[in-house]
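This document opens with one chain alone, in structure tokens, the form predicted alone.
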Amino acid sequence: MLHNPRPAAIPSGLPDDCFEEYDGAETVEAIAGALRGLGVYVEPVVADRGCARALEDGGFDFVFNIAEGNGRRNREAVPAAVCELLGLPYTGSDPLTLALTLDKWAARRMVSPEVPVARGVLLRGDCDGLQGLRYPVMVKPNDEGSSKGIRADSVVMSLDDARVRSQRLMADYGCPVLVEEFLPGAEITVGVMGNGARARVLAAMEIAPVDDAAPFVYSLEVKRDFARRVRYHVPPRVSDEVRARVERMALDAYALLGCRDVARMDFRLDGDGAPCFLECNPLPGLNPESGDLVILSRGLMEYDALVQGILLEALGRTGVRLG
């Protein structure tokens, strides 16, 4: 199992938020168990410089992904880049599906026109084309997951407000700025999993405020604290007609990205109620307690079969048999 841990301590000077994509011990171990009663072995590997030899070394005949790896926006696609160096065969997306998909920007605009998404501008050092956003906006850096540097105040109501954060982002986290077009809707979730015609929705799951405070953000704070500020239905309390062009859209976006075994779509429904896409995250968090796509799953499925089902539809792709 090819996996970042998450360190006791962030280095002075990063932002607080700099591991947050990386994976708990309670994380692996719960993955690692679930693993084991499929009745394979199974050995935690660290995404590491050295990573690359303890893979070549461990005599292993299957790799489950789950690494973040280090680095700006290709780092999630270097620990499966390893992998097909080595030729061992591994779970999940390719190296381009997860570099693609961490750039927010670039995901946008693989997936539309087919899937809509909100009017934006990326910002790589000026703030040319702010002006032409309606205001409110959603400022957050490109290349980042687990809403890292999304907070409460992403949401701007000016283009003074919009400059000045999207400079701290640039200068906090090295990358690009994506401001697009606050979409004052439901935000919906979508886990899809399978392989080409055989991929298919799990459930889709609305992600609500407790206090119904407006603007919603599913910012960092309140992920941190989702028990308590945070309330998930599934599926969305949303028609059956949005709620079905919300899953097709999934669907439709998780093939043009060239997802593989596993995924969330994140949606976001505008002011007249129509769907719009945020970001895939190919590399969806497994977090026993908290992980969206655990959460989503729990009225299909108990946690050890969904892993489970992640590595079989894999083994499926890729022709490996289990024993």
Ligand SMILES: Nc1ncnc2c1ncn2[C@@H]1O[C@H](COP(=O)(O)OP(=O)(O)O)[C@@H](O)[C@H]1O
Contents of the next structure:
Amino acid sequence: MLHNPRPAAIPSGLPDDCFEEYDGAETVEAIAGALRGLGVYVEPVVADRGCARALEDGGFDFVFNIAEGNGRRNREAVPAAVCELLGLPYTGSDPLTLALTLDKWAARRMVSPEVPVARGVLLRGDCDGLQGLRYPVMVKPNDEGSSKGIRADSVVMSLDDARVRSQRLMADYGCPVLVEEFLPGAEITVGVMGNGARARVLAAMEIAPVDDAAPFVYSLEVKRDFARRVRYHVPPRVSDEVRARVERMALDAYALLGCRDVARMDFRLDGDGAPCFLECNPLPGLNPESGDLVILSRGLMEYDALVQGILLEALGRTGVRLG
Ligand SMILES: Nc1ncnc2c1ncn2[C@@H]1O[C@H](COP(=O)(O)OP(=O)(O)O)[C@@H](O)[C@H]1O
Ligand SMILES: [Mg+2]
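The form predicted alone done, now the form predicted together with the named molecule:
Below, the chain from earlier opens the complete complex, with every other chain and molecule after it.
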């Protein structure tokens, strides 16, 4: 199992969410336990600069990849690329898809117009283009995940505030900033599993605030306190027609982005109730308590079956047999 463990302490000078996407020991142990349930030998390997040697020396047959890597928009692609370099089959999407989805702007360009997205601009230094948007807008780091850089004050009401917030994010995260028109409707995340024509929706789940506070943002503060501040609804509290539309869009985006085995896609409804794609997570968090993919599939299967399902999809795709 190729992974990046979450360090215990945050070096001074870095934002307090700098290791947010890395996995804690409880997640690594839960995944290992689930995989061992299939009768396979599992060993956690850290996706650091020594990982090529560790993978080669370990004599492994298959890599279960949850590594988030280091660096900017290519960070998730690198551990998968190391597996390719070594000729080791691995779970999940390939390096191109992992990089493409981490760059939210590139992912939007890839899925639309077939899958609608909110109107937005990418800022790479100056703040040109902000005047063409309708406010409020959402200001977010373009190549982050796990709600890093997304706080309650990421929703800004005016051009001046958007400029200030964008400059700060560019300085703090060292990446371009994506500014999107704020989508005020329900938030729905969709789990997809499988490959090719057999890719299927596991479930769609609405993520709603406990107190219906407007505007709701599934920010870092909210995610960290999910048990008190969030209610999860499976199925989402929307019409059958909207739900079917979101599920279709999730499958289309999965195919357009070239996802494999598993992914979780985030959507939000606009002011007219029409769904828009926010982003795709081809390495969805698998924390047994708080992972959104885990939560949305609870009514369908146990945690172990979900994790095993990812490996079984990858084995089927690559033609590798257990045992
Ligand atoms: N255009 C938008 N309109 C409304 N809310 C948004 C928009 N973009 C992001 N959000 C909110 O911010 C959260 C995190 O954004 P997302 O693009 O999914 O990034 P992350 O990779 O951090 O999950 C979303 O779950 C949603 O609550
Ligand atoms: Mg998201």
